[in-house]
Structure formats: structure tokens, C-alpha cells
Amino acid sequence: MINRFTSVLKAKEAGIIAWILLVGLVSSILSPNFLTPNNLVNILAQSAVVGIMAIGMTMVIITGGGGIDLSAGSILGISSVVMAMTIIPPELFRDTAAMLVLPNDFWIILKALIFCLGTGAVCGFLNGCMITWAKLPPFIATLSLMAAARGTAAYISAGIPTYGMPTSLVYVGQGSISFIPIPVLVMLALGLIVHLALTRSVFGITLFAVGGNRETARFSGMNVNRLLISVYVLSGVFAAIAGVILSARGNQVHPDAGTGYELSAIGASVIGGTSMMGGAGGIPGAILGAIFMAEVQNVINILNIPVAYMKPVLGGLIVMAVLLDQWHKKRDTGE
């Protein structure tokens, strides 16, 4: 069964690339600046934040069972304001004309990115035990979640936004290592990390097996629910990690970040080939789908139409995506 997943799940691939490669074909022809190394560049640069939280979001949808985490951009959010509030002095953070060049202490970025990623799995743990302890659907369980985040964000910031982080911090953002953007370095190497995790180790063969059938798996003795509490702290913890690149990138935080980037991360990781039924997906694919979306909103930007019209678009993928999906598996079980 897994081997079936993985065939489908590479032409999956397959054929993303070759609708990047299409629509980027496409875009040469309309536009001279497309092609220009350093809007490729920035559409890669683009696609990692989305990218970093699509890697923990196709997790949470393998699982199966509903399994979805609408709580990610919130997370995104909070985490990002825990981290500004203990790299920032108290005094300082709620004064709206600071614009502020903080000093490079190493202690206070790595506590600072301690209680942001801490956030994160505090989060995802929470939204763990929703779903099994409390037997909460997962749409309500992270959608509760997604409100409580958010708006916890808004009070201990006051709903104001900080501008300024330490220059190292924000290099992880902005640098770059050689030319490819370093925030794309971080993006790949989480995903490598995962994909293997996923593809040879005992966490994969059981969250593939959860995913295609949970009663299943639970009756061959997999601990189902410790699962998936981990997989939505993984959740967290990415989304938190989204939080430090899109702060760092911008220089600055803000209460509302991440709104709508769960909708993203979701149809990323859906346009990448995992199946919302559970059971199939896979991280390579997931990152693809990042790029496409970034390729998608530049050429949008390019082009200078209304960018109001990008979530039509996305929507409309996902669609696409979820009906190819279903196509594929009447194709395989001869329905």
C-alpha cells in the first residue's frame, strides 16, 4: 500500500513541476522580468515561510480522520509576539515610534527563540489533546485554538506592532548563502529531515498507517493518540519556526502575522499531493506546492492584477487538487 502511495505521490510530483515549469513559460512570455535571476530568487525566498508550515501541515493530514490544523497561522502569530517580547525590553515594546537596532546578545535571541518555538508545542500540544483526550474534531479542536491564539497575541502585545530585531536575527531572514536565500536553506533542510523521518523510520510506517486506517493500526498495538499528539506539536513547533523566518525577514512583529497562511499551508500540502482522506503524502511534494503558489502570486504581482484575485485562485487549485485526488484513488481501487 505504501509503495502504491509513493508511485502516485511522484508522478504527483512530476506533474507539479511541470506546472511550474508551464506557468513559468507562460510568464517569460508576458512579462521580460520573470526570468530575471533575482525574481526567481524572491519567489523562492517567497514560497518558505508557506513552505516551513506546509512540511508540519502535511503531517497533521496524513494522519487522516479529518485531521487539519487551522490553528497554524495564529501559532505563527503568537510565537512570533513571545519571541519580540523577551528580546525586547518591557518598556520598550508597546512604543509605537521606536525603531529599534537591538544589540546581538546570543543568551537573549536563544532564550527568545526557546519560548518561541516552546509556544509553538505548547499550541500543538494543546490541540493534541483536544483531539484525543477531549474527542474534539479537528476542525473544531484547531479552529478553537486558532481564536484563542489570536487573540491572546493581541492583548500581551495591545495589538500594536514592533519594528526591530537584533541584525543577526534578521540576517537568517534576509541573508543569503551564496545566492540561494537562507530562509530556502532552512525550508530544505527541515523538509529533508522530515522526508526521511517519514520514509525510514518507524514514526513514518505509523503515521502512513494511522492515516490509512486508524482502528487498524490501534488494534496492531500503535499507540494512535501519543501519535498524534506529537504530530501537532510538530505542527506547532513548524509554524512557530515560520513565525521567527517571516519576523526575521521583515524586521519586524506583528499581532496579526500569519493570518490566512494556514489556508496556504493546507493547499500547498494539498496541491503537493497529500490526499485529504489521510494515508498518502509527502514532503517534497508539499514544498513544490509552496513554490507554485509563491510562482503564482509573483506573476499576479507582475502582472499587476488585483491581488484579490489570488484566493480565488488558490481555492480554485485545492479544488483541483482534492478532485484529482479522488480520481486517483477510484482509479485504484477500480471504483
The other form holds:
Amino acid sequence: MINRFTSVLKAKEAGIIAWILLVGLVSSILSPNFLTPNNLVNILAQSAVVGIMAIGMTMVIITGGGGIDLSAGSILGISSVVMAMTIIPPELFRDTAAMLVLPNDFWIILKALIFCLGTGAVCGFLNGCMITWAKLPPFIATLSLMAAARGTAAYISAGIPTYGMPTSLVYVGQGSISFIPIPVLVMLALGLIVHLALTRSVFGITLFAVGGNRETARFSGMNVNRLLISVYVLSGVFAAIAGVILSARGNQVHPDAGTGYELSAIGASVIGGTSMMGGAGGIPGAILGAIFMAEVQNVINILNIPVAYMKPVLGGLIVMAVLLDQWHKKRDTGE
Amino acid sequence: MPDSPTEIIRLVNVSKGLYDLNGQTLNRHNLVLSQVNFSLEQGEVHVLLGENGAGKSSLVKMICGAIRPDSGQIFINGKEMTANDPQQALASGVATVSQEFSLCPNLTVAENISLGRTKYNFAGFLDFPAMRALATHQLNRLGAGQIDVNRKVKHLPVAEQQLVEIAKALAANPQVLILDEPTSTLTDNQVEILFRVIHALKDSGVSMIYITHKLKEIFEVGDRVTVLRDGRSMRTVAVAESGNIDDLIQLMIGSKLDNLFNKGKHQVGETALEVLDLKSDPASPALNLTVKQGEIVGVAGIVGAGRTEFIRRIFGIDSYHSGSVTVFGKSLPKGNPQAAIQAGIGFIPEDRKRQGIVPCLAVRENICHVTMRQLSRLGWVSIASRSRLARTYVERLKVMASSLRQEIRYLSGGNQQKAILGKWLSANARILIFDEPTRGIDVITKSAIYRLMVELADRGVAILMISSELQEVVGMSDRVYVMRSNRIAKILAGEEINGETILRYAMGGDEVA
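How about the form predicted in complex with the partner chain, since we already have the form predicted alone?
To see the whole picture, the full complex is given below, headed by that same chain.
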């Protein structure tokens, strides 16, 4: 029992858990509205979209060599627009409330989901090709796709947001099973699968090897390019899934949806202990990082702190969390 | 030599312990240079001769003021050098042409050559015409007037970079010029011109220290030669009187004890690896090599002879122009390490940190990197099966690690090397390529690795070993391929394998007659 307790303290996620608890403790002293079941569930629900993106982003950052996916927010945008346009018949494309009149046709919704995730995969594949075959730095490659995907999303939707979605999709965004919101369940399920894949699959071992030392991976006969492409494809798919959740939660599809979310996802990964140098990191940390960021936003709302303070506070917290994490690691390794 | 030689540089009983990048001594007992005496007279070309790691570079660094001796004295022009101050060496007219170029790749040829002697015009701006004139003049001296002084250095081929490096040193009008293997990248014609320049400089009273691995050059430019071995100055002789090349080689090697090795007679089986007419590009020489099962084949040669490049092509890390690599009768595709690994080749690279291990991962994962596919079911591979596999090899090879989960970077070099070997053994590699198998490894682990190599050969593994350590090559190999300037100079077997013969072919002693 004591052993298990100390092993929790030593886990690499210990730092981020401590942060979540610390902010929670201070907030529950400052406001009676923080520590209520409703609010806690709300925080989790708020973290789902960024959390799902952070799962993909974490894998991208682990690949090292400057691996980053700046296009994730734009991929979220374009794939949710594609989803909406698959559901809506062409004659209603420009009708902002079009989706309200849509029936819950299983096959149409399935087709829309496949197109949506497919769009994410194609975008990720383009990123992967630019990075492996054209040898562009990931920052530049994904920056260009960030602009291209966002522009395309605006073009095909004529910049018009669409309100209302089939009720079964809305349920995915707003419903709960017992008391846990479905978006949270989606995040946890995806997180669990990817966590197992990273620790217990050929893909995961290859990912960490490539991230830790690309040359050695090549000398060990690993196909580095294939790995990089699949990781960027996965990041695109996770952004698309986040797009489904975001659209379903808000009951609307907006071509500007997800703008800047890639930065929140990067923040969540880094707060959760993923190293920007590559080769180190994990999914539990990334999800906890997303929860931490949702918690901070929630606290700022509850305490009626002006929203203008929110981003500076978040920025400061990211720096502090990462500094503390570095200090923690230094102490552990005795360097 | 001039009639009345005056001493420019004198080193008296200089010693230096193992030092770090900044020249700080780390260990006073592990001597890089020990009681070295050396002198350079005006107008002479003094050749430094010695194996890799004999202390030539350290000696030169000391004269440049980059590192300072732990004991002993250095005199330049009769004045003792007190601090390790490169400025003092520069001020007394010491210029260096080093192997690692000191050129700024993003500056033009003219800018590089005038670096440190920058000229300004009346308005205080850089005087480009004067800089170009200086550069052109120096390059013309080297017969390299064809090099465009306005080109950026990074766009020049290596041989031309070497010429620029030399021109830059000449532009300083040095009193003492240190040339560290200046000809390794030059063509015969360029070398000839360089030698003419060296003779001209000598006539004008410049003294030169000339480091080379090419024995032929000693006789073409050298006046005196000093042989270094294991950080000691063995002997200084006038080239005219040295006469026999074998004496010099003998001095370089000495008589080393090799009780580290217990080479047995291996049972040699069928041909495991066969390389036929491999050419890296159409103009390069064709390379042939065979390794049989149960055989240990050494590849010897001086640094830059093209050994590692050759081996990388065999393993598929780099591609090649023509030729074939065949493993147990099956031909391998070019530039595909995965195919090489599937055919049963394992590669233990020279640069352990950058190519052998993934430093931030556990010993367990590092051992499993090649075998994980065989361990996996539908792409999933359990932690337990990985631990089992890793434990087998950690125990069998006696890898000293606190646990299987310890990050491999905290292991000693020798234990890292054992773990890398474990990685290939777990994959049942039938051909193992070792590139500098014991570089930076302590002597006890070294002998353990030698024992393992012999044991593997006895069990029918074909072993190809590149090594710069002569005694390793002599002690381990059944056959030796000696490489010189990207071609195979000689294949030695049995009784022919000894340090003298290997060095003679590696350094071109056969050309001197």
C-alpha cells in the first residue's frame, strides 16, 4: 500500500497531478462554487476537445527533430466543415439553420463521420509527406497546412457557420453515461488505447526509438519515414475527432472552429511532461495537462476574474509547470 | 637545411594528462604525452609520425597554445611560453592548417583568407578589392588560381576547401607552419604543387611541422622525422639518414604484448557475405570482399581510408553506384538496412552514442529494438516478453545495469556496447559488422568483448571488424583487408598479419619501395 503510494509520487505525472490539486485547493477556499460535482464534471467536459487533440500532438512531439503539428486546429476546422457538408443536402448549403431539419439517418451520419476523419487523415498525410519526402522542417510544413486548411474550410463553406445538428450527433457532444459526459469517455477511451499502443506495441517502441535517436532507429532497421507519416496522419485524425466533439457540443459547425487550439494541445502535452526534444512523454500526462488547463479557465470564470487575464495566467502557468518539471527531473537523475 | 640552424621551438620533458575539450587536465596519471622532447629548427620540415592516438595532435595543440602542459617547458624563439595563450603563439608567427577546417562555410573564399587581416578602406568599410587581391595572390601561389574568390566556401569541393585552408595559413606570413595531414583530400597534381610551395617556404626560412600517414611524403618534403608512440617521443632522426622505412614502422609499433587475445583456429564454413565490384560512384575503385562463416575478417587502414564508408554501403545505410552485396547467396538491394537486417546482418557502429543506442530509453527497449517484431502478435508486444528477452542477454553478456529499466545512457561505454551486441544476438544475426568495437572501452570489458567475438565465430557467425587499433586487428583477425585512399591495398592472411605489414600497406610503404 505504502509502496503503491510512493510509486504514485514518483510517477512522471506526479508534477501535473500536484498542480491540479494545488489549484483545486486554492480555488475551493476562494469560492464555494468550485468543489461541486457539477463543476468538476464540467471541467472534465471542457477539457475533452483539447485533450483529444493533445493525444495526437503528444505522439508528434515525441518523434523529436522539432516535431510539432501547428495545423491541428485548422484540421479540426476543415474536417468539421466537411462533416457538416456531407450531412446537409447541397440546396441547403447556405442556410445557417439547415441542420435543424435533418433526419437522424444512420448511413448519412456514418458517411459524414468517415469523410470527416478521412479529411483529417489526408491532411495529416500531406504533413507527413512534406516532412519526410520534401524534408521540410515540421514547423514550416504544418504552418503552411495550417493556413491552407483554414482557407479551404472558409472557401468550401463560404465562411458561413451552420447551426443545428442531427440529434444523435448532439447526444455525442452533450449526453452522459451515468454522470460522465460522453466527450470525456471518448477522450479517456482514445487515451487508453493510445497509451497502451505507446507502451506495448511495435508502433510505440518504434516511436520512442525514432524520437530518442533517429540514427540508431535507422541502424536498427526501422522505417523512420513510415513512422513519421503515420504519426502525422494520426494527429490529423485525432484533430478531426476533436472536431466532431466540438461541433456536437456546440451544436454548430464554424469554419473558424478550433483556431488556436493547436497551441492549447501543445501546452497540454508539455505541461504533462512531454519533452520538446523528443523521445520522452506520455498520454496520461497530456490528458492531465488538458484537464489542468480547463481547470484554470474554469477557476477564472468562477472567480469572476476578467477574461483578459485568462491567457496571461495560462501562459505563466505553462512556464511554471515546465520549470518545476525540469527541476523535478534534474533532482531525480542527480544531474 | 640552412648552414647555422637556429631553434625556433623547443619542448623540454613535456607531459600532459588526459584532458577535456577545454584542455583542462582530467587525469594526471593517464598520460597523453609523457616526457616529450621536440625541437624545430629554422627552415626545416619536421615530420611527426605515429599511430592514431600516439599524441601527435596533442603535441601540435600545445605548440599552438590551445592546451598547456602539466609539466615541462615550451620555448618559442628562446622565450618560454607561460600561459596557454593561443594569442602568444599567433604573435610569434605560428599558423596551423588543421584537418578539421577552421573556415567559415558561409563566408566567401576572399573573406575567409583575409579573416583576422581584414582590410578597411578610407571610409571605414571593408575593402573588398584588397581582400580579393590578397586571396587571389595566396591561391595563385598554390597554383589554385581557378578557385573563384567570391564563392562561398561551403559550395567548394573538399579538395578546394583544403587549398583555401592552406592559403589562409599562408596569408598570415607564418614563421612556423603546422600542416596536419594536408594532402589527405588533394589530388596528385595538387599535392605536387603544395610540395613545391613547401620547398619555396623552406628556402625563405619558414619552419614547418608536417603530420602525415603517408610514408612517401616523408621522403619528399621531410628534413627530420620524430616518431611518437603512446605519448612518448621515441626518436628523432634526419630523413636522409633514416634509410629504412621498416625501422620507422617498427618504432611506431614497438613490441606490444597481446595477451588480450586468444585467437583460436576457427572452423570456416560457407561464404556468408560477398561484396563484388562495389563502386560508390562510376569513377571510384571497385571493392571486393568476402567473409566466411566462423571467420573474423579485419579491415585496417588509417583514418580517412574509406573503411567506414565502405561498410555503411554494405549494410545499406548509404547507397552505391554499382556492384553487388550478397548474403548467403541472396543479393541485397542498395541502400536498404532493413533488407540487410532481414538477411541476417548486424551492425555495431563506431559512434555508439549517435548510432548505437537510444540514450533516453531503458536497457530493455534498446535490446528489443530489432527483435520486437518477432516478439509481437498483431503488432502488440507485451512488457513481460520484452523483459524476458532483455534479461536473457543482460545475463548472458554480463551487462552491468542497475535494472532493465535503467536508461542506457547511464551505463559505461563497455556495457552499452554489450547491450548493442545483445540487440543483434537476440535477432540471431549471422553476420556481425563491428566498427571500432572497443573504442573508449576499458581494458577489462575490452577483453570480454574479444572473448565474445571469438565465441561467436566458433559458433559459425561471420565477423567483419573495422579497427584503427593495430594490435586488435593483428590479435583478432583470420584475414585482414588493408585499405588506403578508398581502395583495398592488400589482403593479408595467416602469418602475413603483423603490425609492420599492415602499417606498410596502410601508409603506402609499398610505394616507397
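Residue numbers count along the first chain shown, from 1. Small disclaimer: the values here were computed from a predicted structure and weren't measured. We call the rigid core the largest set of C-alpha positions that still match within 1.5 Å between the two forms.
The Cα shift for Leu314 between these two forms, taken after rigid core superposition, is 2 angstroms or larger.
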